[in-house]
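Only one chain is shown below, in structure tokens, and it's the form predicted on its own.
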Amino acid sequence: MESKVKSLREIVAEIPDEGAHIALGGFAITRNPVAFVFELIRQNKRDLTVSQIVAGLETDLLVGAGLVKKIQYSGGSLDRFGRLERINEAINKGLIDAREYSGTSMALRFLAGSMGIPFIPAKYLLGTDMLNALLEKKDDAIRVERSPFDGERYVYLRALQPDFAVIHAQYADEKGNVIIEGPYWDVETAKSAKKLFVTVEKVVSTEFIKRNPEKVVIPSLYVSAVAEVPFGAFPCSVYRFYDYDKDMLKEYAEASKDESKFKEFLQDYVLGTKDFEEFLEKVGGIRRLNKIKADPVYGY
């Protein structure tokens, strides 16, 4: 099997200029896939759809550079260190067609686009001010109907199989068979694309992988590409490997709040940045990284 093993620029040169439609991993500030994002930005992919379950500081950033024309997702943050401003200011200001849905209904609009379904029933959406906002806005993604089974009322939820996937995570092979090392919740997400894109810490031999099988969760079939890159959540986490940045991510938090400052962040260290790689030199290089390495007992 030829190598599916691309540079970061080779793989986001795949996207279309404009009008992709992408999904992306990550939690909040975990596995976040950013180093992806810095390199969208740079070579500005242009009116995304981004489809994502728990949005966190690459997705702010992406809407921050105004790249962003429609989210649909069920909120998001940096954690403990503040809101995504970018984010919510579009949503004030009528920039983005934003679609906020519950966290398990995102997961569900994935899990049927990985299985090839047009749509899932569920409750879960029942009775909210969430479901009355998105049948306002006639939300094509969203139908109340009753069952033919069983007469109650259903959500019925349009499966999401956006262009592109995007993940992070600890372990890949040139096959493209992933590992992702502790709790997960985006394999549904991967598994929904036309093209899942994956980045990691570390492309590992294939005899590995055969040794550790169970491992797998991510088997290569599903797979376009993989890029090898070290610290390619950072500042967010990633188990095992590093614990979050907490001075960067405070840096962006207050960094965010205003644009001109937001602008300033985003020309510095994405923009003014020709790669990742030149990004975590310019942030402090190792010295910085080892101070946040995992511990190997804990993860963390």
Second form
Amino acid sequence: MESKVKSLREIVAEIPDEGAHIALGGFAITRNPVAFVFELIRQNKRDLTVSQIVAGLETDLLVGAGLVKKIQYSGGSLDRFGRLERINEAINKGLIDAREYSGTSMALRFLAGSMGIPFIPAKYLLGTDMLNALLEKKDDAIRVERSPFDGERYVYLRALQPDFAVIHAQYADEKGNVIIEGPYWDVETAKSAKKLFVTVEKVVSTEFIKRNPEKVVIPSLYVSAVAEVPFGAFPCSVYRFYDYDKDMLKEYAEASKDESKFKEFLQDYVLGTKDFEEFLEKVGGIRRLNKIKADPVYGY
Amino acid sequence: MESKVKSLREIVAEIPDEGAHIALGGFAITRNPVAFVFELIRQNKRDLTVSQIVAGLETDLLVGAGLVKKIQYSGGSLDRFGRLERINEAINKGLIDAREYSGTSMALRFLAGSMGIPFIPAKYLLGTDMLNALLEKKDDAIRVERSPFDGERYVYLRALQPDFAVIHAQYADEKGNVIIEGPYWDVETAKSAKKLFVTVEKVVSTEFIKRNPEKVVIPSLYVSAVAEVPFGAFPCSVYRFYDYDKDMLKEYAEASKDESKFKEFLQDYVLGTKDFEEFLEKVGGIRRLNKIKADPVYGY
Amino acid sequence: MSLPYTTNELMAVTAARLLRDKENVVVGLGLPQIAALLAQNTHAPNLTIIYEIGVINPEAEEMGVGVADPRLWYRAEHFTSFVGTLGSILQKGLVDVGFLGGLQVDKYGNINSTLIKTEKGIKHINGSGGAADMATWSKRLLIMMRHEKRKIVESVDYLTSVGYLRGYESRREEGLPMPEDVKIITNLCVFGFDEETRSLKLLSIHPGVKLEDVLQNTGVPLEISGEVKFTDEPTTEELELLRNKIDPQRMYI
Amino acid sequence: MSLPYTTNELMAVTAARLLRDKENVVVGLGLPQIAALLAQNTHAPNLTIIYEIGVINPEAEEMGVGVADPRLWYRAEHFTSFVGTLGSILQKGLVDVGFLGGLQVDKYGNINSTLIKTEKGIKHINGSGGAADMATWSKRLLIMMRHEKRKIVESVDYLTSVGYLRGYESRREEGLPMPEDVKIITNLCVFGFDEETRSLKLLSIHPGVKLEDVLQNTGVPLEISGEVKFTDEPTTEELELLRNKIDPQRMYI
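Mind sharing the form predicted together with another copy of the chain? What's above is the form predicted on its own.
Shown next: the complete complex, the earlier chain at its head.
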């Protein structure tokens, strides 16, 4: 049987050095593909377009590292830990081309892409300044039309099929069947891409998949490659595996407020480590990680 | 806590005597809402419009009973047991207004209805005689248009929101959270309706739901009422509960080939019994049902 | 006569009372969540709570830091995707009440969740997430905000969530469904909107608050006609539920 | 030299060899399923099998009566809906091969699954289910049919699944994606289609079948140029897999 399991380094190496369009699966501070983004930064993948429903820590890192040319999203945060300061500053300074949507209009664009339909008509965005800004930029993903059935005004949201999507999940088998525990806001994002990479906490047997088919939210045929990266969302949470690391999130929130402190953070933790394990060791290793392991009943 | 559990009789009584539009969830000979259709026939609900992806035994019964005015579907069968002879004859004789779709074009109409979007653009039906026939009938659910994005031809499939949908599932709790084991082709059908009735093999505690949230495919807020009807799909199968009853399916397939034999079947089993339990008793009761109980590993 | 209470407690109780039994509500962290839980524990036991991230009817034992916090997902009845919540349940018209906050709200109930225009240029803060979408399709909107002159304004710097747009029938003309009701609950008062002009209207001021305080801290001129009502006070039962059951760690009340 | 074999075995083997490793195929019950399982057990271990009802990669231990038979769902890797299979996987272009049958096929590979026109009027038989959809979006189509004059015809009574429509570029002009390949496997021969006209073309006749039998039983005139090839015979290994592992009850072979 063919295995889709590769190392994180190999997966990231498949992405062109310049100009790739990548959809990210994180949401604020949960199931973010942090290890993947660390490796993207190490391999210096430039001029990226990033698409995401609600952005999170991994997106802020990538923008802060100066690798993002364009972003399509509906905003985001570090929840109560703070804002996405690197993204905000890049927008304020006009350093990136930011296309702002509402969360659902992004989600529906991914859905259309995942289903192979050309667009989805919806009422979302009507009357908003997001719509005005997109129309002013002559964004080719958005048209205001009247439905030929009811004659009402709709926004036609063009299908989005990014070159790559990357999500972090709890489990996958070698074939690429993906299990997500808890909410799976990022499933349409994942399925929309031309190539889907999934980093997981644990690669499991296909026997485990076959005993739990109702937990499989992405069947193997959508998946290009799987990388096993335990704690791959640290310092963000992974339901049923580990809680977010409060101190590290505070450290990031603080560092990201200031460009030079952010650069130090990047140098210390990302560029100054050869891989994600080394980063995890550097911030405290197993002693630190043991503290955030999830309770099996509560899942956090 | 409010309970949505009602008797089958009460649920059917909520449907107007004439002219209701009902979507059915069965597929050939599996998870068909047979008990529900028996009760529809007993309560003589007339001039029905029926919408379904792939029709099955329950639909054939309803058409054979003369209660259906219009049907929208993609065909159907009793799998290898036979054809849907009552539907075929009604079409041949011009007794019903049949609007034939492909399976996916029906499924996408239900999806659009379930999502509250006005239509879905798709390539399905292009070039077929189903499309020609729908256009000849000036069906208001179908338009051939060019997408404003890529300029290509698409069929715009209008959202379908039937008055009622009825599916038969394995479990629901009193709140209306529905668990389906195995494939759930009928979930979009169910969610599309203005009112959704679910008949289930077993009403379970909300505690069971909360321990198995990944098995819940329809959350409670879509559900109007739940009726517990064990063996409610008999003689069709319900995965993990019971297999189809071969002899009874053969008996039905045979009876349905001939109008007078079908009328006898209807008289004996449906009109001549006061409820589904009495029908089950009449055909052999617990001895017969014990023979088709599912093996816990195989599910059939 | 009830116990002494905090402003946040009053806000939570006021919001909870606007929820009805069997309704479906989309909430975020903080006071909206507290309000929904209070309603569920009092007059609305069959309330369905939805988080946009894809969680329905959880029974959290701890407050969290946001809807992305697994603390909020405990004992959920259903997990789904963003498409499953705001792309389906909301869009089908099944959401009765959407709770909203934001950086600014204007006299027609429009909200800005994204950025502030300053003399130095644009200061990007956040983004609308699912808030814009909730404003599109929820039958009723409940906005909860700090009451400051720079936050309740004539016109928002950037319109993310549509309230009544430019007033009158403008929202409908834009192609949007009209909400049945929009209310703003601040730390000083409760606002509604005029049925014809759809502009901001004072409904009640909180006990102990002076009308002047409201007028001075509102960036929109208010027409006051007749006597101003006071917001109903919390009952002892409500306060005890809030303090002992719903937010015992007093994170939000 | 291989064992003696039945026509159904030859058809299954011929179809199996047209599948490639790592492909995604949508199959129905019977020979298509047998062919897919044979391919999986020989040269295509990474084949993904999809049933339109919402089942992916099961490992059935028994044949059933149709895709609605839970026998076919055993040890599946994923359950989904009709929208999840043909409304998503297929429509996104992820299906390499769609297996089709039907009542009639015409010289451009168009299929009729629904009704027959007789002197007495229309005789409705079935309906297209997911077959029409598979013809819309599968990259390759494999049609398996009994070879009868009234079933392989100039023009189908009712067109449900589009092959090459009216030949040449007509399918593309209709707005449909062009399939990479369409083949018909009958009990007598294998048909393909001309690359320019897109009309029926004999590719090979099965060993032991005479060209006359094919010509007489085909309702479309066939141009035969040069020598006619014979369909490759099954190997002993393939036959043993079919008989001992895949369909030991000999329901379909």
